[in-house]
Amino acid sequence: MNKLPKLIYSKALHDYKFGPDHPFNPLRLELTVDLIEKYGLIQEGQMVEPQSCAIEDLLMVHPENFIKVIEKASQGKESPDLLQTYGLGTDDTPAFSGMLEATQKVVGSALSGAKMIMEGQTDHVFAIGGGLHHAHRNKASGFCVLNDAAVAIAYLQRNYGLNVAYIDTDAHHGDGVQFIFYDDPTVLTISIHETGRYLFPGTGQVEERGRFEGYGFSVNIPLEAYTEDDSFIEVYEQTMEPILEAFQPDILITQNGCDAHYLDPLTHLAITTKSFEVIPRLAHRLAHKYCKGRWLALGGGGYDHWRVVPRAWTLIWAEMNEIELPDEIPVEWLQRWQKESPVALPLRLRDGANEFPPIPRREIITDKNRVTLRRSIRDAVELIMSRRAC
């Protein structure tokens, strides 16, 4: 590691907030960054202030009429019926005052992360407020107003002509990013998520492989509900390297939602911090093997913001900095936040091996995931290589 990684964060990102009772709570960002600081993981110059992106940047992905609707909604001037047409004003994604400006900060974080990498300021960036992977070109969805990952990818394509690999390990399928680039052979999207049989957004089936010139460049591995660490890690490790070897990306972008954790209240997967340590470790290695170290990590979902998100995302930042952290959570962090937390805060960074009760039907779930894995990747490598050769 020759250049210090950058962490894009300030309290300006807290403006992206749907209300005090909404699960997408910016408090999780503050808890995470404070834990990172209490571990002593921030050196001078590593924390970068988020910058707003310009409307012209958004137009690389989103149509002007959609952005104008968001602008009016930000000012409370748009009709509820029209908002619904664009996926706003719903329980999941309600409109709020200043919504456009707040979202421009989030998108600008991912975009400036991509710029810093390409300008040679650093090889690794963690845009912790990003990962709004459900937003579509002309519709907000699932807590996501605009798609920061897609704007960053579009920037990399237009300005550098890069092949971009996007890996999404959020418990929810990365539908927005996938479908925005569904016919584009220069963007590979890989999503490992809980099956859409029970969970929003309901997409992400094995058969979703892209279309037209992009056929073969969408890879989905929908996991069974209650999947645990060993099966999740097996799928993740066996998928990534052969697919990236076939695609030969120039840069790696990862969406690091941590809502697949056993304690997350919105999903039905059952992994622990063990997986959240493996995921960035492999991403880090693959970024160096295939992408000259270029790695832009985004945040994403994660709704146990007291016990899960701070630990999961601190592990990402530690991996970027190639630091092995002690397991004990700093006392100063616990003393600051325990009095505000409605639950007992974890005393250790990593979950214990037997901290959660075993899931019934473990072997059946593992077998089903292996079948899905084989269906997803059995011809994906050959398909990508053949399409790239055309």
Second form
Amino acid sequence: MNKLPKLIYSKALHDYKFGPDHPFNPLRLELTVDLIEKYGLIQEGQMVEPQSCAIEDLLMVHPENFIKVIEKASQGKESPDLLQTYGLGTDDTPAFSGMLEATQKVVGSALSGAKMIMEGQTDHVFAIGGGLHHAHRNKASGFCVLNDAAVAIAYLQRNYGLNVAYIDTDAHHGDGVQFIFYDDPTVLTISIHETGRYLFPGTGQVEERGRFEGYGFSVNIPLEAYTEDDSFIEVYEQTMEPILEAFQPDILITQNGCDAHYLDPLTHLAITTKSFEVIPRLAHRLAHKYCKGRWLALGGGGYDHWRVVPRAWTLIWAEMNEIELPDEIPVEWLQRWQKESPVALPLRLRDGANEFPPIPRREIITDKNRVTLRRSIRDAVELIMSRRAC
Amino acid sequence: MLVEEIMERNVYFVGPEATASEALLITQEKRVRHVPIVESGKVIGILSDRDLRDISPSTLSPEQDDLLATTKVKDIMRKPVITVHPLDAMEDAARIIYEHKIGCLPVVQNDQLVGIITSTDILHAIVLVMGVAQPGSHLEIDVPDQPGALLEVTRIIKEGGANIISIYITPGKEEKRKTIVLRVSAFDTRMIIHAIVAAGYKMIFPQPKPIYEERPNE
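Having gone through the form predicted on its own, I am curious about the other one (the form predicted in complex with the partner chain); can you provide its structure?
Then the entire complex follows, led off by the chain already shown.
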């Protein structure tokens, strides 16, 4: 059997779209998959068509009345007041025609990724359209209508009784996934993000650790604005292994938003592709060390569609396939897209050093991140160990 | 916000004839730092846990215990007591606590003790005012200290389709400037930020970032 990693993508995922000027634009998927293809990284059978999920699958996480509202909004038949109540009346996350079906395909791609792994078809899946981590049980938020990661996690719990580790490196806090499983000690959520003091959604402080039985199983590392690679990588590498070692997960799910890049228009972190190579490399190693290789990677945020998302996510797919890519971006890709791009496309896969002027307060930012790391991780490891012991 | 909205109504107090050790016991058992001394409902004095500890015997010489048990609070209490009314504003109570370097204010209505407000209660109220109750993004804007600046900034936010979750204004870094600090219910604040800059204000955080057309041929 072909156990090569699978990439779940087709143009059907482009239906998840809020309008031509909205930053969450499916163009980024198209550009990314085209770059992967131009690099010659797709073998026969590796690209899998996204399957729509059933309404019953959604009901594992989302209440029926919420789904009914989305269904009506999908046909343009819902009242603005009710849309507001469910987080759908805003410029951020406006209702659009065919919204339910488009979202079912996004959720379905994460869910079928989880199924493929559990049924032994493959160990690693990249569901590139997924990662809608802001969607709450009964409220859409921050470009996310329904929560694909949560549905996949609920499926793994119900059908296999697994302990699931969820690592979220999007620049925004993974609030939806965290709060859906806030009481649950079988789901460990770890989110590294720009501090909510500045950035949407505002949550994700160190002291958000979970509730009741789940106390200790939510871990948050809020980073200072203008955090750079060295500090980001230090925090990321020092967090993941001790916490996963304590938790002993059966499967690893990663949310790979790449909006922490310094070019991203919506956030204020300042990392480069250097971090986007480290993130999947460690995730990959930890999946093999603790989870028998089971690794479901999701997409997520990332709003510099031309220069950042294609490179960051190509690096994830290359890591999954254990291929070291040459640094030159394939000429065919540049020729295909440069004429449409409003910015000069990057010629190299990896950013160089000194891409941007030095950050003035680097030293104090690094120090603050170290303090945050210590506060977060010390208690997290102890709490998880003590809970698992009883 | 008024004192009556944030005060603690359940007050632990003693009468003037109570002993110092009774008052000390209240601070320890009820985990409070201040014990008003009340006679016929009137506040006639106050003792803090520090006042009581100051007259407590050293743990190394327990034989002096008698002194605490025989001293009456009316002989050591602090007076007069600064109090506030339930209809006083929270910010006035905060200023009194800050200027007099005290930890709490008994709340008095019709000459009767009806509550107590501590520095912790005021901090909690401020946390709520600045708080993060729903998803939003943070903006800090430098504006001239003159009429209309706040109006214009809020109008821009409205036109950007965002709701204001919380707002406060701090003195600016330079004279005759103010800083407006807001949380707005938007994920993508670029349009709002560009409009604010175009209106002639300076963003303190975040700095504006470029907006590109997504795809000219679409």
